[in-house]
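Presented below, as structure tokens, is a lone chain in the form predicted alone.
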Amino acid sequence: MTKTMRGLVQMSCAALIAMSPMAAFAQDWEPRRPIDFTIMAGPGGGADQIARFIQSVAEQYDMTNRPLVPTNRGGGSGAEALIHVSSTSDPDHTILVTLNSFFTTPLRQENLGIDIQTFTPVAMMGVDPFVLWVHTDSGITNFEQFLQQVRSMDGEFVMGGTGTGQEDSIVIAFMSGAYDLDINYIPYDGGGAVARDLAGQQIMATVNNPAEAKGFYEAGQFVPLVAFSDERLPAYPDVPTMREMGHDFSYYNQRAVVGAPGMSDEAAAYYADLFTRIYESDEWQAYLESESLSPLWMNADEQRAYWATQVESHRELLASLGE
């Protein structure tokens, strides 16, 4: 992997240190109707869980005069969500929970005509690592056994993940290339369905985010084998990283909120203030820790710069993986 590719795709631990967000300035604008809180993935995955947790915090503290209404639009690797938000007739009441498909889907589907820089920065809530999981019944307890099993099946080993050419498939494609593995990959609309199918043994392994696999892990159904993070995750201290395996690769999924193109400055300030308060809440800080997310706050200008860097990093990464 080149230095450019590593860029912000591979974030150093220093970049993940929590920064105290600056409160948005006070203003008079308030929503006049329920807020369309579009989720760029299907039910049960990390983005869905985060959106509904955010909704619960906002409701608990009566932070909004109109409710956040989560709606899953995960079709086409998030294309459905991007089209919906970019074409809304009410940008002041439309916000989007994003993941890295915010960058990869417009790159892979240029016919969509989506320019992410036209969206409105709201809040970067954190970044989510990836972990390789197998079912306990597989008998696999370490990465070397996983490699042996995949190679022995000569293309019949089945893994599931969210979409094609987006987060999960990127991680699996890197692993396949690094270890010369022939894996049968099945795309899903969301990480929740991926985790459920591993629990039901319809697939043989996943690279779910920790929050998506946590319940099954705690129930004794999942075994974590390797983390695609810069350092070992505190929740899984015995699980080695891909970097420990000798490959200079780590990958994180952004957990961010953006506004629709054309959102007014007043509405953007309202949402920036809302999500700053949610980010600073004890509940969100506890969620970051319990779900193994890394804090990464950014203001609006920093978010736009981050988007630009991520687009170029993912363009190079997708090209290197043949996507």
Second form
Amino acid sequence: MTKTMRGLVQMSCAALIAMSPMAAFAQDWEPRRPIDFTIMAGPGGGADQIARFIQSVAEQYDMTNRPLVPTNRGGGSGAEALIHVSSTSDPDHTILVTLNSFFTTPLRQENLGIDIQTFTPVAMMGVDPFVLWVHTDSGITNFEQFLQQVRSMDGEFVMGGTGTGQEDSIVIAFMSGAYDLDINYIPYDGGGAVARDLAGQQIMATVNNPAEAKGFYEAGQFVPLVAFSDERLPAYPDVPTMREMGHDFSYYNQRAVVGAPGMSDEAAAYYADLFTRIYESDEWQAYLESESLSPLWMNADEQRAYWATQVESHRELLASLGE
Amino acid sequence: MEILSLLGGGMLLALQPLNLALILIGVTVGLFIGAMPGLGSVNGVAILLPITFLVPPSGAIIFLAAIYYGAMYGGAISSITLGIPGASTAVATTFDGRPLARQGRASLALVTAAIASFIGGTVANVFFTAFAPLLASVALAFGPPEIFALMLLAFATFVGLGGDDIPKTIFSICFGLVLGAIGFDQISGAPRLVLFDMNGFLQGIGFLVLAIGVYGIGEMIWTIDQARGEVETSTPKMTMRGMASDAAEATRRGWKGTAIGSVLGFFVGILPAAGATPASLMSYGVAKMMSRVPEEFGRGNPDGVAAPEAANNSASTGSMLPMLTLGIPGSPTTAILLGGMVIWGLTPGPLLFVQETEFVWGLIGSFYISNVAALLINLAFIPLFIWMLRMPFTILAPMIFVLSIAGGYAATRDMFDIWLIVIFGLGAFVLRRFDYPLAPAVLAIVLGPIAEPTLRQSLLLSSGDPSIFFTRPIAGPITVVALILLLLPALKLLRRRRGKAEDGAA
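Rather than the form predicted alone that you just supplied, could I have the structure of the form predicted in complex with the partner chain?
Complete assembly follows, chain above in first position.
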């Protein structure tokens, strides 16, 4: 190799390193074992879909030297996952895909002794809106008809959702309170099972995330009635929001990745870098758009602050709903 | 006819050199992953997912499906030769496979398992090919009451018939149900039965933990106890002619179990929440019920090997159906496959069959090819597994112990589970000395966590009215049959008493 060649190679290496300061920093620490990638929910729901998608992106671009191993621990509205992650003996190799039960479950079950501020912030991948869905065969095409139908059935109208005190039940309880509705609520172990039983008309309506209902919507089986988002969703421009109807209410599910309590700073930096790269990938950006998620990128300090405000607002929500 | 031409096209796609190579590698890898206790198709598919990004999507899913198939065949191998279930789907295979191996008929059990698996897979493929869209709507018609009725039927097949002591069977079921209830309640989210306030119990007791404890450790202690110092060595031999005669015997003595497992397995497999493990246990129960010699079950009846093995292969094909047509995974393995499909840019759901014809039929075509490949590769390896059995028990026993512990740890990576495995092993030995059947407890810990939420969801649906199980068109007949089966032993007892009374009068 000639001198100039070597010089060129060195220069380009230096340039590469200079262009990616984060990557160079993260090289300090690398996983030595497969990474326990715990999911706070059962298979098929929104959190599960996102975890599998993230894993696939990481694998596709070979972003980790050890694989992410997704495991569903949905028991007890995510309490099983919280306990598993907070009692792990290997915090540097344990990360958690969360949803809002990250806030609500420790509130509702104080005896678990989980303090979420001890967890390590990693990345906020986006927030997932809620939409009210009915089956096409119900003949209901707008929210007014939905209200009429629920009222005419006098407590026999059946809606399904995730576990009691979890996201779906909060949204449905808000709606019932605002419009004085009497709804029979059936808890399921995940959003996937909820969507399936709406497709089979075992239940009459759901508040699935768009990602969970999209396949059935595109096949003409589900009808969206109202979105519980701040603005109309780009993928569903004709669906009004709860705000347009005069209710100051919007609700999103956080799609965040957090590290186990006691994770070392080096490992936290590694995962923050990893998930930043996944977040910036074309695949994830396309996923956010096609599945109607809103971006809400935050750094570690902002995430901690966000957790604190979410815990407070959920405390109020649960209290006002009599939970 | 259109279906046949689509299927033909799919098979041609699967037979392309790259895809065929992927099938052969996938099946072989799956076979060994399935045979390792604790590692099942879930782990296999998860570990090998990265490799699939090197090939086009149709090749990728063909590869993963081949691993899935291979693992279903492989699970039977350690169930039969070592008595440790290779995967949760193969637990029922130990019930009769292990006794056959102890009688020196391991080759018969392995050949029966291979042939039954092949037939189960083929029957499921034909159903899948012919009726996929129709069956998707059948799966949707199963709401909570229907699924609960089906679970009730499964319990009834274990209680109602057979030569076992019925009170002891019921005790065993209740024991399994209690173990299954440990952990978090799905409906209210509250923790239940957290014994000694130990956090380990919050996560619930894994089914594989119980199965490895009972069948791995428990079986090992039992064998040591039975041998009483005299080390028994079976010297099974394996020749081509021996295999041919085994195949003939397997067909003669295992056709009924194969038929039951193939059909029942598929229908249980397509149902949401079920999957291959409940399918194999239920098929075992039904095969025992339909048998003319139910008392032979658990003592080495080829039907008892054929039924669960046919069922787990059939169900694994079946569980692809809700995944492809509804976008909802029917089993943990299909959940991982689903994740793969999303990243390959495919949206599983009602439109997949319309929009991605080539992908779907390439996959279905590959099922047929994988199945043939798995049968041939499995048969080729049987002499190797038989050879393993010729090791003296003094070497085999520690090996079983190590594999049980390692397998239990691999599944959850939690030391707590290892202690449970040891405790279950000792407990199983004691219960067995007192003639308690253990299979019903294993069944209950699998089906209980499906039955309980569906029971409560159903009662919520009906505002507490139990008639919901009788008035719905699908749930009704299933519930009635289940109740008849449950009451049958009581009726038999009554008739016997009356018979005795008449004898006394005469």
